[in-house]
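Only one chain is included here, represented as structure tokens and corresponding to the form predicted on its own.
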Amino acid sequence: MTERISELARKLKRIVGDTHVLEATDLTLSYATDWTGRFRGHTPIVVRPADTSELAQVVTLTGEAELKIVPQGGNTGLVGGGVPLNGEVVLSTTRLDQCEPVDQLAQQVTLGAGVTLARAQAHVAPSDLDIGVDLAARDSCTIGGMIATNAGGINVLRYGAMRDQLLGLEAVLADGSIISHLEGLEKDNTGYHFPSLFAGSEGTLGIITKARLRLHPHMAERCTAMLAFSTVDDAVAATSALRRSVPSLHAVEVVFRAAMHLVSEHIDSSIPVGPKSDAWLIVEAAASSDPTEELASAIDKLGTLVTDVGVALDGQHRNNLWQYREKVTEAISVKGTPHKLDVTLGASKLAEFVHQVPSVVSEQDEDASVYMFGHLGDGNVHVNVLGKDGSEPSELVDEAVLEYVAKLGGSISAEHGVGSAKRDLLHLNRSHTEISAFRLIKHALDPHRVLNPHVLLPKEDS
């Protein structure tokens, strides 16, 4: 095997460069493990491509040597998709980075698999346009990263999900040959969609390269607020309310009890409105014009549902209440080492989910503390579960809460992909015809199971 290993590596080297093919532990290390320090795996060779056709040689080459790949853009996947943890190779695209013009007529975009989201938002900015998903993660997310997980984000209720800002795509498949479809016609029924069935395959059908995105029109105009809530039901009822009455509604984000106070602790800044309450929800309408007075009118028909409101007219004040959602990941991060549990439930079953999940987990682990926040417009509750003195809670945990998900109706997964954290779950939301279903397609595309082997699909024998 070593020899195998160190024949692939001369052999990459003369494809991509010898700095690109990085070997020793202490570069691989940080490829090796998660954002969240949770899932940590080990691999022989990093290897960094430039463009499709150095990709395509490294799979290639690698699937020759009978070797597996992990393909990972920036590294910030929370359910272990990225990570070597069977001593893979890991194929990173972070130097498939570049950005073509944009297209002002269509309103498109391609880019790079590498492109960070926050270089792709900059790049279109000049177009008066933006890119339809949006992730706190801006700044180290990638484009194809983002479409292997199907990221969904704060605007999913205006714009929907990565799936839907999809309109065309480059990929290597596991044999190294290419696909190739970036027209961007919004119309082409010339058979099976590429970009929807890559979407959320988290890298095991093939390697995105390039994506061509649609854009929207960017709305100049902001007004954000803050809303308090003494109950979950309210909270919940008044996100109804408002997706029917604001045209404009660009967000609506949720943070509960224990995140807020959390978030408040480790920014050091009291809680703008209602310390006392349940729920707080950040809501944002954005148009052409000031959507203020429609936002407002809104809230005020709410009546007794809220009980406290601050609202933010300028980019610093939005800043300043986003922040209460935003770094929510980073305070609890820095607690610990969470168990991320991302899910999503029915409208009809928020507040019962939200209300009973410590009890859930508290039965596997009483030592547990639970801290909940998310997105109410879509219906996607981020639980984050750490144990005693930020330790990892009991695997336990996981399987409890998920499966209370799925008795409630919802889903195990909403938008961080399933990974090899909630693969041998997926039976929970998936039949087994449709989990065969799925072997087939990926045997259809991958029939040496070269590519991501160990995750998404459930293990052979489970």
Given for the second form:
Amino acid sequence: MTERISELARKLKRIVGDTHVLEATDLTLSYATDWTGRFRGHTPIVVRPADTSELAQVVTLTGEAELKIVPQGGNTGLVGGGVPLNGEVVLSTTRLDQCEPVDQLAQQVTLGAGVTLARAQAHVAPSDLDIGVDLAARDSCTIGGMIATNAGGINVLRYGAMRDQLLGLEAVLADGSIISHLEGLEKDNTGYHFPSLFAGSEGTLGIITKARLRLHPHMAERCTAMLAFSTVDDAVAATSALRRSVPSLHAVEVVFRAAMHLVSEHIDSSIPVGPKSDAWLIVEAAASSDPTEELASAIDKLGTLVTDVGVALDGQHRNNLWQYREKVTEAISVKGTPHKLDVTLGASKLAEFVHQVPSVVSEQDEDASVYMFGHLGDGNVHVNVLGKDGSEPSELVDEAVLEYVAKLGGSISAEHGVGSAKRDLLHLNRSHTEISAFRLIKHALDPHRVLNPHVLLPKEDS
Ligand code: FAD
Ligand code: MLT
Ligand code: ZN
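Right, and the form predicted in complex with ligand FAD of this protein, after the form predicted on its own?
To see the whole picture, the full complex is given below, headed by that same chain.
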């Protein structure tokens, strides 16, 4: 095995150059540990190809050496899908960072898979256009990783998730062959739609090298408000009313009580409105002309549902309100290593779920603390659980919460994916027939299980 690895490293160096094949543990360590610190693996080689042709050769050679590959972009994934938990080779896409000129006429752009979201946003901004998906990991997460996880983020209620932005892609398959369909045609019914299949495939079917994305007119005028609610039910009812009455609605995010107190302590700033509330919404409206009146009148109509409101009209105040939502993840990670359960519930089940989860958790681990927040506009709640003194909680917590989600008809993965964390619970949402069909698709595209073999699909014997 050691000889096979050394031989592969030598061959890879000839393709990508010595400095882009990392072997020493101190150099590979950060590629082998995930953002939360929960998933820690090891790898003999991290390889960083510069373009599609190099990447294709890397895949072919690694397959021939009978080694497995974990594709990795920004390593911000939260389900243990992008780290080598079984000693795989890590194929980092960060050097695939070309941004082609914006196609102004079509309002589209072709980007390398390793371009970070923040760079993509900056690249299209001078054309007064936006990328449809935005999320707090924007400085590190890559376009390829976002497609592979079908990332959601804060604007799904307006523009959809990553799959909805995709007009075409280029990818390297497990045998090193390349598929490329980047024309960006809005209508193109010429058979199976690879972008749909690859969105959410978590690196199991091929390695995305380029993507053609739909862009959206930039909404320069914004109004952001924080709304406080005495009950979770009121926050859910308000979300539904706002979705109906505010055409310029851009985001409806939620922070529940424990998470709000934690983030306020973390950023060392008091809770801006209704400090004794049970839930807070961060609501943003965005349009080409000032949406403040539209949003203010809709909030007014919520009447006694809302107990307190703070409105931000300029950039600085807006950023101030947003940090109570965007810094929750960081606030939790500072306390310890959470189990992150990312779920969606139908609107009618949301409040019941949020009420019940703390007792579902404490039945399995009485020392655990639960922090909830998320994208309420999409019914997406992030349940983060820390064990005693910041340690990981019992694994039984994950199973119990996700079984409860499935019982309520929800999804056990709203936007982060299945990864290695939830692969053995996939049956909670997917039938035996569906999982068998998944396996047939995987086998057709990757018969020797070279790409991310331990991700998404349940272990064969479970
Ligand atoms: P990685 O972590 O590197 O990889 C993720 C998965 O994609 C892995 O399975 C990997 O093998 C695969 N992969 C990566 N690149 C490729 C490629 N080119 N081809 C094929 N497979 C590939 N997610 C959301 O949906 N919404 C959010 O609001 C959100 N907020 C976040 C906030 C923070 C602070 C953090 C740390 C994470 C957040 N995430 C969120 C989770 C994460 O899924 C996203 O950040 C992003 O989609 C991952 O991109 P990445 O480049 O870091 O992918
Ligand atoms: C978020 O919405 O902030 C993310 O999905 C990250 C998380 O769940 O921690
Ligand atoms: Zn999220």
